Every structure is written in structure tokens, then in C-alpha cells.
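We begin with a single chain expressed as C-alpha cells, specifically the form predicted on its own.
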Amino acid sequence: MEGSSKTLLQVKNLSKKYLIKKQLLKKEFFYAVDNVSFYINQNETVGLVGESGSGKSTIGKLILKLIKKDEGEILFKGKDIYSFSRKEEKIFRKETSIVFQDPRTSLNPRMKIFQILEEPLIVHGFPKKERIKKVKKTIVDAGLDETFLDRYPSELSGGQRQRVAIARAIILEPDLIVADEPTSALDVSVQLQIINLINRLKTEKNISFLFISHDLNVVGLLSERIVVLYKGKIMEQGDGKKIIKNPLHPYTKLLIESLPPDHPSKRKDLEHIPETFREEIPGGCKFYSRCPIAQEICKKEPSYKKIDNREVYCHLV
């Protein structure tokens, strides 16, 4: 899908493959990301949702140049990130950031919280007085007070550690943050607090988010638009509320069906979609082997259809 003049990030035909078998005259590759295209506008949250192994985190790493792409383009503010000069690369590193899934492993256990937050400021050459001021302000922006700055990560709860991770991500005032399952390791009550924090920071600091999750409930609370991923391929993307309320792709419907109802009494009203398992067809629809409505035509690769301001990867919608 094409963005607008307010587009911050544009991903075009992005692919990442890994060699899994090498023979004398033949190589076999696994596509972790397969010809993916989407965009993120300024001050917008886009949800990237799919099962484990669908390629969500790989896309996040590709966008931040933590791993190299094989094909396609990634445009940040209209310029290909692989054409950056050294100066532009440094600016890109300042204007983008990431929040990892598990703060227990993403925060250095040997550093106090003040040191963790100060580190990116040192890397980017901020003077000492400004570093102290920004660290104190940022910890408060993340919903903690200054007393936490003298503690180690091991002295904090899971929710507090994730707030520190978010504080580290926003301290350089980035334009884009990749949030890679930032609530999945937290209790449900704490998840809602982190969701509210992300929404507040987006509004107050004009930050765009790529919010990666397997949980459509969480993604639906945060995202203006949703991208549904399966085996590295986009199945459906478009307006978040429309996708949650009226999913078009069979895979999106299966994801929606897997969500628990608001009340146990509503379980009987759930539409049951029988899931099938059949042999995969090379060159066919990615979802063919599991699709409950697959037909003969699905043995061929579908093109993207534009329906109700959405893009859907399916022959049958």
C-alpha cells in the first residue's frame, strides 16, 4: 500500500531469505520475509500481527538495519536507508529506536538505571549537564520517579523494567520506535499500563510506532492500521477497526476466532472455523495448507485485492 506526504517509513517489496540446503547445482532458501510492502505515517501506530515464526521480529530488525535485507527498499523520510552517508546513518540511529520483548535480557544487569539511560546520550555526544537533566525528565515521562535511577534492573518488577526500556527508547526523542512484543512478558494488568503509556507518549512526543505482537486484542487497542503476517507474507492490511470488526482473509478470521470472548456466556456465539491441514503447494497461496475454504485456484499465487480500503492476499474474497 502507498503512503501519503506524511509517510515516515515506506517498506517496498522487502524480502529476507536464509539458505537451508545447498547442493551441487541447486540452493534451497527459506523466506522469513517474502515481498512485504507497507508504510507508517507520522504520529501513527501500525500493528504487525501474526503467529510465532511469521517474520514479525525479522521485519523490525530489517527496518532498523540490525540485519541486512536481501531484496526490496526501506525508505525513511523518503530516502533509502541503505544509501545513507555516515552522517545520515548517525542521524537515523538517533531518530529510530527499539523496545525489546523481555527487559530482563535487554537491560544490562551490571548498570544502574541512570547509566542505562545515559548511555545513548553519551554515544551521541550530549554534554554532562544536559545528560543529567534529560535522564531525570525521561524516567518521569516513563511513569517512574527519580529514585529508580539509583537502582539496578534486578531490583525492579517486570513492568518497571519495561518502563525503563521504554525510557531508553524515547530519551533521544526518536521519530519511530519498533516495539517488539513489549507486553507479552507482563501480567495482564501491567500490560494495560504499558499500552496506556505508549499511547500517551505517542500523543505527547509525536512518535510513530511499529507495534509487533501475536495478540490481536493488544494490537487493536493501539493501532490505527494493522498488518497481518503469515509465513513472512502479508495476508491482509488496512484500517485496524475494520480488520478487527470484519476480517476478510481466512487467516485473519482464525486469529480473531482465537481471541477469548469478553464474557464466558458469549463462547457459544463464536463462529467456529474448521482448520484443515494439507500438503503445501510450491508457488501457491502461502495459507493453502491450512485454509478452511481453499479451492483449486489457490494452488496458484494470489495477487493483492483492494477491498474496503484494505489489501487482501486471497483469491476467494
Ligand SMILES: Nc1ncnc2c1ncn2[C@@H]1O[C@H](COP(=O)(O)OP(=O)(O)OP(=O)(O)O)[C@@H](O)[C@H]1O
Second form
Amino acid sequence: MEGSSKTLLQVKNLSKKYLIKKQLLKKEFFYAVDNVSFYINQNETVGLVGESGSGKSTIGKLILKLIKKDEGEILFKGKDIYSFSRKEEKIFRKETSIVFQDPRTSLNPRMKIFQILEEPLIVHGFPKKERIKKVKKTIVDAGLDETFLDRYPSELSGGQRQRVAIARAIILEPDLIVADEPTSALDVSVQLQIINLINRLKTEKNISFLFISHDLNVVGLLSERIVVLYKGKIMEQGDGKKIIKNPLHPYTKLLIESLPPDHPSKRKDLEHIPETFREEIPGGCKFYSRCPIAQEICKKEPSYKKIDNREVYCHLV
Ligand SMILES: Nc1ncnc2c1ncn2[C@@H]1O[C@H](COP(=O)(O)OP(=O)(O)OP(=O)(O)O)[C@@H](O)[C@H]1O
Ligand SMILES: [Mg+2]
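Could I have the structure of this protein in the form predicted together with the named molecule, to go alongside the form predicted on its own above?
Below: every chain and molecule of the assembly, starting with the one above.
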């Protein structure tokens, strides 16, 4: 999908492959991310949803240049992130950041919260006085108070630790944050608090988010647009409300059906979605083996269709 002048990040035909078999003279690759295109506008949250192993984290890491792409293009503010000069690279590092799923492992247990928040400011050359000021302000922006600065991560609850991780991600005033399952390790009530925090920061600080989750309910709560991923391919993407209300792809339909929105306690995980119906066809639709309505034509690769302001990867819509 093409972005507009407001586009902050544009991903075009992005692929990442891993070597799975190395036989004599024959290499076999597996595509963790397969010809993926999407964009994120300024001050927008895009939800990236898919089951475990679908390539969500790989996409998150690719767009922040934490791992190397194999094919395709990633443009940040219109510029190819692989063509950056050293100075541009440093600015890119300042303007982008990441929040991980588990704040227990993403925060250094031997550092006090103050040091954790101060670290990126040191890396980017902020003088001491400004560092103190920014740390004190940012902890409050993340919904905690200054008394937390003197504590270690182990002295915080899971939700409080995730607030610290978010404070660290916003301290350099980035334009884009990749939030990789930031609520998955938390209780439902705390999940909602973190979602509210992300929504507030997006508005107050004009930050764009790529919000990664396996939970379509969570994604639906805060994403303007949603990208549905299956085995490294985008199945459907577009307006978040439309996708939740009227999913077009058979995979998205199954996701929605299995997640009764008014009964969070009855939520099923994406892994509960169908058994395999038939054998996988290499080069065919990725969802063929599990699709309840697949037909002969689905043994061939579908192309993207534009329907109702959405892009759908299915022969049958
Ligand atoms: N360094 C690597 N070497 C080989 N395969 C990898 C590597 N990193 C990821 N993969 C594979 O790529 C696929 C996508 O992984 P990824 O971590 O992006 O999935 P995910 O959607 O984030 O899953 P989860 O919801 O479990 O976090 C998986 O099959 C994974 O095993
Ligand atoms: Mg992941």
C-alpha cells in the first residue's frame, strides 16, 4: 500500500529469509517475511497482528534496522534507511525506538530506574543537568512519579516496569516506536492502562506506533489501521474499524470469530484457529492448508486486491 505526504515509514516488498537446509550445492530458504508492503503515517498507530511465528517481531526489527533485510525497501521520512550517512544513522536511532514484551528481561536488573532512563541521553550527548531534567519529566509522562527513579526494576510491578520501558523509549522524543507485544505479559486490567498510556503519548507527543500483538482485541483498541500477517505474508490490511467490523479475508474472519469482544474471559488464542484441512502448496496461497473455503485456484499465489479501502490477499473475495 502506498502512503502519502504524511507518511513516516514506507515498507515496500520487504523480505527476510533464513537458511533452513544446506545440502551439497543446494540451499533452501524459508521466508520469515515475504514481500510485505505497508506504511505508517505521522501520529498514527498501525497494529500488526498474527499468530506466533508469523514474522511480526522480524518486521519490527527490520524497520528499526536491528536486523538486515534481504529484499525490498524501507523508507523513513522518505529516505532509504540503508542509504543513511553516519550522521543520518544516528538521527534515525534517536527518532526511533522499541518496547519489548517482557520488561523483566528488557530492563537491566543492576541499574536503578534513573540510570536506565539516563543511558540513552548519555549516548546522545546530553549534558548532566538536562539529563536529570528529562529523566524526571519523562517518568511522570509515563505515569509514575520521581520516587521510582531510586528503585531497581525488581522493586516494581510488571505494569510499572513496562511504564519504565515506555519512558525509556520516549525519552529521546522519537517519531516512531515499535511496541512488540508490550501488553502480552500483563494482566488484563494492566493491559488496558498501558494501552491508554500509549494512546495518550501518541496524541500528546505526536508519536507513531507499530503496535505488534497476537491479540486482535488489543490491536483493535488502539490501531487506526491494522495489518494481518500469516506466515510472513500480509493477508489483509487497512482501516482498523472496518477490519474488525467487516473482515474480508477468510483468515481475518476466523480471527474475529474466535475473539468474542464482549467476553474477554472467553478469548481464545490465535493458535486455536483451525486444524490443517489440506496439504500446503508451495507457491500457492499461504493460508491454503488451513482455509475453510479454499478452492482449486488457491493453489496459485493470489495478488493483492483493493476493496473497500483495504488490501486483501485472496482469490475468493
Ligand atoms: N535468526 C533466525 N534464524 C532462523 N529463523 C528465525 C530467526 N529469527 C526468526 N526466525 C523464524 O522466523 C519466523 C518468524 O519469527 P518472528 O519472531 O518474527 O515471529 P513472531 O510473529 O514475532 O512470533 P511470536 O508471536 O512468537 O513472537 C519464525 O518461524 C522464526 O522461527
Ligand atoms: Mg514476536
